[in-house]
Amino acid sequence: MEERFVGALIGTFVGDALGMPVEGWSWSRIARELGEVREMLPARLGRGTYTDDTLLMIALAESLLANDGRVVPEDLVQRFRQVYDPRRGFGAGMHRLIRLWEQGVPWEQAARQLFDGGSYGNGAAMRVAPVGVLYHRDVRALYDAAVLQARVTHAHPLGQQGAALQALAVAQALRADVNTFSPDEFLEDLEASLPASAETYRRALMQAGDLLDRWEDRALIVRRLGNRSAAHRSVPTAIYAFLTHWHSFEEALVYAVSLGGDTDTLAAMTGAISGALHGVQAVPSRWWDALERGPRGRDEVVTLGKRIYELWRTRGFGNRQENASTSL
């Protein structure tokens, strides 16, 4: 078990520093110059480097460990605030967002302003792994949870919705035997798991499960789920993308990356499931070896998810299982 929540926020890490060097290419274009992604590839801050996702993942996992397992919007502020680097590839609404905050705009009226009603990115899905894993047993506090770190920087609710459906499928990658998984099952226990709002991601993921033996052609699973930074847009096809090739960690990452697009947070999506079911064992060595060290780098991910694995074992945080669309 403390494999897979390492593996959840190494995940993330991985395929952040994976897709990168290639973040903004079609899949077509991928596919012409490269044939795939394999291997870490040079990139702006040197290979294996991470982008904005890795570093709010790590903030948000400080944030979890240093309030006892809650999600704190105040701490989460200062912590971005904190972490904050241009270097490491910030969107614009968070650019906006850390310009807002240092005059003194509280952090709900600041993301109300962004994007005329709010962001409906997946910058809130790319950094939750950390709930996902610490709440797992207790799918009502992982919806909740997921939803308020999110609204710390998207007000709209689809950003909402997306993180707390990427939070429940790393929470039930992390549940899954690996012995006698079913995408199928998966998929389906995962739409039980959201609330009637969630209307659009629950059409994506039935969406997805009629795509599922259709992953070769890479231009219809981009035309019909996405591979942009709009939350619906990417986390169903990060979900698609570990479903297709949840036997394999390198597989699932290499196709996320295949798509294009997003390639850096669709891959660190992708990454967060498939670590929690298979664990930080199953990051290729060649991969390992190329992370950035260093403050916050890889050994820092490590001890983080060694550490909420602690909190949550000594803490327990719930054992409820009940679907958030039968409890919320």
Given for the second form:
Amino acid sequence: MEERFVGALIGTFVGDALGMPVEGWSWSRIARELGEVREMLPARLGRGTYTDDTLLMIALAESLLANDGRVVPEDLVQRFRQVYDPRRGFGAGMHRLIRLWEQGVPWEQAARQLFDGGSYGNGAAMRVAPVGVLYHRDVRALYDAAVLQARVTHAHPLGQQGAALQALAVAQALRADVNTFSPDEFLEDLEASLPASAETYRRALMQAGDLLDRWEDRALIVRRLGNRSAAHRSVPTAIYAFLTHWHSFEEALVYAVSLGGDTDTLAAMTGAISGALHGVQAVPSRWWDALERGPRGRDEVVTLGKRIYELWRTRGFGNRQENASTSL
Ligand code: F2R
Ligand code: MG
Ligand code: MG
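Got the form predicted alone; could you also share the form predicted in complex with ADP-ribosyl-L-arginine?
Starting with the chain above, the whole complex follows.
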């Protein structure tokens, strides 16, 4: 179990580092120029370095640990401000939020000022793995925690529901038995866990189910499910990448990156889910060796995963698995 907690956090890191060098490339450009991305490529901050996806996940994990597992929005704001480093490739909304927070605008008000009705970017989903593992036995508490940590930066319901869906997928992978795993059952259970309000995501998951044997047709998958940084056009895609390659952490991430677009984030979210199923030992050693070290580096992320496991083991965090819609 501890290895699977760590796997979800490290899976985010590995996917982020693998996908980042080609973020923004189309799937056809990746295929044409590189064939596939199976190795850590040179990057702005060095091979194996991470971006905002992992940095914000680390900040969220540190915040949960400092607050006895609770999501405390004011604490998250402070930590997001502390770790903010423009070289890590943040989304446009986050740059703006940092300025609003510095001006003293309260977090709920600041988040509502982004875009039209708040951000529906995938930024709240890409960082949510710590919530998914900590609350994996209590779907209702998980949903509420995932939405609350999302509200700090993403006021749009699609941004919040996307974060909740990604957390649900991580939790479900953590609870799953790899020996009896079924992609169809995984999708059915995931759909059943969604509240009635998450209709956009329910439809996307149904599409994903219909396309399970069409994964080689990347043009089709990108057209139907998406590969951009909007949560509703990337969270279902990451779940799809996991489900079509559920047997292998490496293949799932290589496939997620091959879809192009928001590659660091697609692979980070796929990595969190696959890491929760297979555990940290599934990370290929050549990828493991390349991961960034030092402050907030690979070994500290492992320690965070172990500390969150310890928090869950000693404090329980519920044992309910009923439909999340009952809480909404
Ligand atoms: N942003 C990037 N990468 C590109 C920039 C990298 C740069 N070249 C560099 O190397 O420095 N990556 C990161 O951003 C994504 C996470 O996004 P987040 O945190 O949700 O940001 P944002 O800006 O809030 O949303 C992303 C985009 O979605 C569109 N959008 C969101 N809400 C919208 C709305 N209500 N209406 C219209 N559009 C909306 C906007 O285009 C946002 O910019 C991850 O990929 C992460 O890796
Ligand atoms: Mg990123
Ligand atoms: Mg990205």
